[in-house]
Amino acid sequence: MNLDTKYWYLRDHKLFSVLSSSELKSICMITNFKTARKGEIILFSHDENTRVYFLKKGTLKIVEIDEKGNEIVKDLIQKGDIFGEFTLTETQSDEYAVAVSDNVICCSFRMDDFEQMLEKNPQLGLSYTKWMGFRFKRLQSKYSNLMFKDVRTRFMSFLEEWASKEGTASADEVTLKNYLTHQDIASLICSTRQTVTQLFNEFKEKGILDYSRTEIILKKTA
């Protein structure tokens, strides 16, 4: 990818829109972007070169590996988000990122050289910081949902944020794209594959919304 290409890349992303151009330019030497199509692995969290990424399109899922060797989605990583250590601090969580969309890009920095990128440029960790305030509110927020909600107010909340996110509005529905399967769905919302089955099920019959294997219809209430 040529360095215009990264350029507008970097720009383009709110992280970075306090930085000047020639800054921008600067940074465009030491970041590296990489493609993906659905299905394939972004990173692993034990990979030994560790790296801040910033996803520029499509969508991710943080998936983690329990003791007994079945998969957990974590989390979903949509454009604009960071991912991988964007903490600062090591890991020890068998993790990885998948794509789960076509056509995903996303561009990185070794950890290292984000660390010196934050302490030569105070409005970029001002940005950071900010960044991070929001994403730890999202968290609280979350585990806000799974403490005092019940299952079926968590589902509704989960495909409302992601149709705000990701869905396609008309006069009285809104259209998602589905690429999470029953048992991704559970996992984000501490519930099982049964449960979320059941829920799709019954509002489906209650009108509230349909559903097939490539998408999912809200329908929006009077």
Given for the second form:
Number of protein chains: 2
Amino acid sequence: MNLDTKYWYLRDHKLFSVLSSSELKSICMITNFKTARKGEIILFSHDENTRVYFLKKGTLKIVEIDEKGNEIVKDLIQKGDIFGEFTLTETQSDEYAVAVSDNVICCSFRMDDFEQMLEKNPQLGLSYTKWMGFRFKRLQSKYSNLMFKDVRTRFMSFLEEWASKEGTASADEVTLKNYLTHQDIASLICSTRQTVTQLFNEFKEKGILDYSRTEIILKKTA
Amino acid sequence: MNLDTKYWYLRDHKLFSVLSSSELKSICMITNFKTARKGEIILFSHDENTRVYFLKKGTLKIVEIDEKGNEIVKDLIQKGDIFGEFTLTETQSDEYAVAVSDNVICCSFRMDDFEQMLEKNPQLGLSYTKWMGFRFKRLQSKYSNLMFKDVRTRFMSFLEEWASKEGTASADEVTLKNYLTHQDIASLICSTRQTVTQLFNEFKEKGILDYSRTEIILKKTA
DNA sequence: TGAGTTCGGTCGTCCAGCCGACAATACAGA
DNA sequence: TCTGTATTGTCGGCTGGACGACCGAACTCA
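If the structure you just shared is the form predicted on its own, then what does the corresponding form predicted in complex with the DNA look like?
Then the entire complex follows, led off by the chain already shown.
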């Protein structure tokens, strides 16, 4: 991939908007780009230097394989998200990112390069700090959801959050393109496949939502 | 409190170690110090500008009151920790910090002052960013503990972490000064008072630990 | 177009741990 | 020293939701 393309990719990321175009160009030199199609795996390289990743386009899921060989979805990464740095747990586990949409593009920096960038660019540093704060808050709310809410509530909050991020809303409903299996959703809300299926049908019955394999439609109820 | 005292207080905080003494002095001007005794409450002021807090000395617990009036301990803040910025959930809940030890000293900055500091001081910014990353990791590990481990395991990890931070170790045991009630521990590991009591006695029986109201002694077992 | 694989639907069983209730103890303040 | 309050100890009942099992439906790939 040539520098020009890189330049345009980085340019419209919120995080880099504080940089001048010459600063941005010099950053392009040290970026690494990767593209992937649905189902492909983007590896975190544990061996070499740690890297910071920016998802430019598409959607990823961070999965981990537990001792029984089950795939646990730990997080969803969407366009614009930063990942890799802290997603890595101390115990070097079998954790990696899988593309769930086509045309995934992400770029990465070596951790130390990135740190240097932050140091040279206070603006960028602040921007990054705020970003992290935001993510911290989200994790915290996930945590307290898990602590205090039952599965039913977690399921609904999950759908609502999802809808607010990716849904296309009409007058009285929000439509979501569904690229997750019940299994995926289950591990995201920390439950089981069967329970998720049950909840889908329960809510469908109540008229709160409708769904097929490819779509989820949330009815807006006042 | 005079500037000199402030200066010495800030000086040996890890975060500020990257600053020169003149930089540090100028920061002293904008800090606010508070002291508290056991049981006293340090309020987060929701109304005025958000503040960032640094705990200089002592221990705090962040508690929240739920709808039934129960006190839920959300976090423990120890000497050197930063708090306030993200502990605040979006829903302005009844959340505040309570001193659990005597001689608590903490200082705070207005959020915008702090941001300016970070911007002016890339070194400090980077230092702060790393700090946050560390906290993020901890929260993440708490989260996956809650997801995948049973109460028994969470209880033990909690004790182990506590011991590693505050315990005084001897040849074959670690002693902890216990300032938490079973109730407190329960909400920290997301369980109930009764279960915590049970676990304490179960492990005591097994000879893994010993405890009284004021002390917890963890036996080191190879 | 058919065989293999993954995903969704449903049921019955089972248990960790929550919850209420109450007793025993420790502790603090007068 | 006495009394009220906070903490700890213990028990049984109860239940949310995990888990295994099994089947049909949908998707995929040759």
